[in-house]
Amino acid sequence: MDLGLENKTVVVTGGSSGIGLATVRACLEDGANVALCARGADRLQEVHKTLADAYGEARVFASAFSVLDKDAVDAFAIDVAERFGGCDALVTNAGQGRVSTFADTSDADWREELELKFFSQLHPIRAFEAMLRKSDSGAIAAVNSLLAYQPEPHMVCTSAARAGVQNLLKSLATELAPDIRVNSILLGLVDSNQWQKRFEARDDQEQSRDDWYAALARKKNIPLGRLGRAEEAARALVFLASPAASYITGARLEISGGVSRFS
C-alpha cells in the first residue's frame, strides 16, 4: 500500500533509538524526509551518519537537546523550515517508564514525571503547528503506553501522567481539526534497552535471553506469547502519521500483543 509519504517531511522525537529509530527508517523507506532530535549527541551523531550513508544527506536532518526546552524545540523547528520547507507530520515520542508506588514517590518525582509526559508532547506539538496546519496531511502520531487505560501499582506516577497525556492528545483531535489529525498509539511491552538491561540483571545468570523473554510473557499474560518488536510499533505510527490514514483522528491503536484488558 502507498502510504502517500514521498516527499513528505516527519519529525521525530526521541529518534535516535528503539522505536524512535525504528520509525525514522520506516518513514525514509517510504520516501519521507526526516527530522530527528534526541538528547545523547554522540549517540545522535552515528545515528545520522548510518543513516545519511543509507537515505542520503539530503533527506536527513538531526539535532540534540532535551524536548523539555523549549527554546531548543523552537530553534529546531525553524532549522527544519529552513532544511526541508515544512513540516506534514510530527511523531511524538519520548519519556521512559518510572517504577515507584504511591508512597515512594516524592513531590519532586511527580512533578518531574508529569513535567516529561506532558511537556515532551506540549513544546513538539506547539513548535510545529503552524507548519502542520499548512501541510495538505498535517498529522501528529504520539507514543503512548496501556497505562493510560491499565495502571500499574508499581508505576503510579508513570500510570497517572499517562492517563492525563491521553486525554490531552484527544482534546487536541477536536481542536486542531480538521487542519491536523491527531493519533496515538498504546503500547504493551515492547522489547527495548530498559528490558535488555532486566534481563542482564536477571536472578539466573544461566537463563537464556529467549528463555527469560519467553517467560516474562507468560509471566504478564500475553496472548501472542512474546514481547512487541519496535519496528511493529513503529509500523503504526508511520501509518497513523501518514495520508493513508486520512480519515482517522481521535484515535487510540494498541500495540500490545492482546495483553489489554479494556474493551
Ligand code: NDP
The other form holds:
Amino acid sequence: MDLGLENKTVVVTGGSSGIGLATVRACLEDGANVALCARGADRLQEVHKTLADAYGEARVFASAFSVLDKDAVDAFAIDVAERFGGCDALVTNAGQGRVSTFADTSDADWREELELKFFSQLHPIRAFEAMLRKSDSGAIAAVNSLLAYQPEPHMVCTSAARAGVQNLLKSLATELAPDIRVNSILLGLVDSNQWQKRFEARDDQEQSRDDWYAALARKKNIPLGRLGRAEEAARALVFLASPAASYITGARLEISGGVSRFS
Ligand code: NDP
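Swap state to the form predicted in complex with this ligand from the form predicted alone:
Complete assembly follows, chain above in first position.
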C-alpha cells in the first residue's frame, strides 16, 4: 500500500532512539523528509549522520533540545519551515515513564510527570499547528500507553498522566478538525532503551537477555508471548500520520500483543 508520504514532511519528537528512531527510518523509507529532535546532542548527531548517509543530507534535519523548552520547540518549528517549507505530520513520541507507587511519588514528582506528559504534547502541537493546518494532509500521531485505561500500581503517576493526555487528544481531534487529524497509539510493552535499562538492572545478573524478556512477557500475560519491537509501533504511527489514514481521527490503536483488558 502506498501511504502517500512521498515528499511530505514529518516531524518526530524523541527521534534518536527506540520507537521514535524506527518511525524516522520508516518515514524516510517511504519518501518523506524528516525532522527529529531529542535532548542528547551526541546520540542525535550520530543518528543524524547515519540517516543522512543512508537517505541524503537534504531529507533529514535534527536538532537537540527538550520538548519541555517551549522557546526551543518554537525555534525548531521555524527551522523546519525554513528547511522543508512546512510540516504535514507530527509524531509526538518524546518521553519516558516513571516507576513509582502513590506512596513513593512526591508532589514535586507529580508536577514533573504531569509537565512531561502534557507539555511533550502541547508544545510541539502548538508550534506546528499552523503548518499542519496549511498542509492538505495535516496529522498528529501521538504515542501513549495502555496505562491510560489500565493503570499499573507501580506506575500510578504515569498512568494518571497518560489518561489525561488521552482525554486531551480526543478534544484536539474535534477542535483541530477538519484541518488536522489527531490519533494515538496505546503501547503495551515495547522493547527499547527503557526496557534495556531495566534488564541491565535485573536482580539476577546471570539471567540472559532472552530469558529475562521471556519471563517478563509471561509475567505480563502477553497473549502474543513477547514484547513488541520498535518497528511494530513505528508502522502504526507512520500509518496514522500518513494520508493513507485520511478518514481516521480521534482513534486509538493498541500496539500491545493483546495485553489490554479493557474493551
Ligand atoms: P527510548 O528511551 O528508546 O526513546 C525515547 C526518545 O525520546 C529518545 O530519543 C530520547 O532522547 C527522547 N526524549 C526523551 N525525553 C525527551 C525530551 N524531554 N525532549 C526531547 N526528547 C526526549 O524509549 P521508547 O522508544 O520506548 O519510548 C518512546 C515513547 O513511548 C516514550 O514517550 C515512552 O514513554 C513511550 N512508551 C514506551 C513504552 C515501551 O514499552 N517502550 C510503553 C509505553 C509508552 P534523549 O534522552 O536524548 O532526549
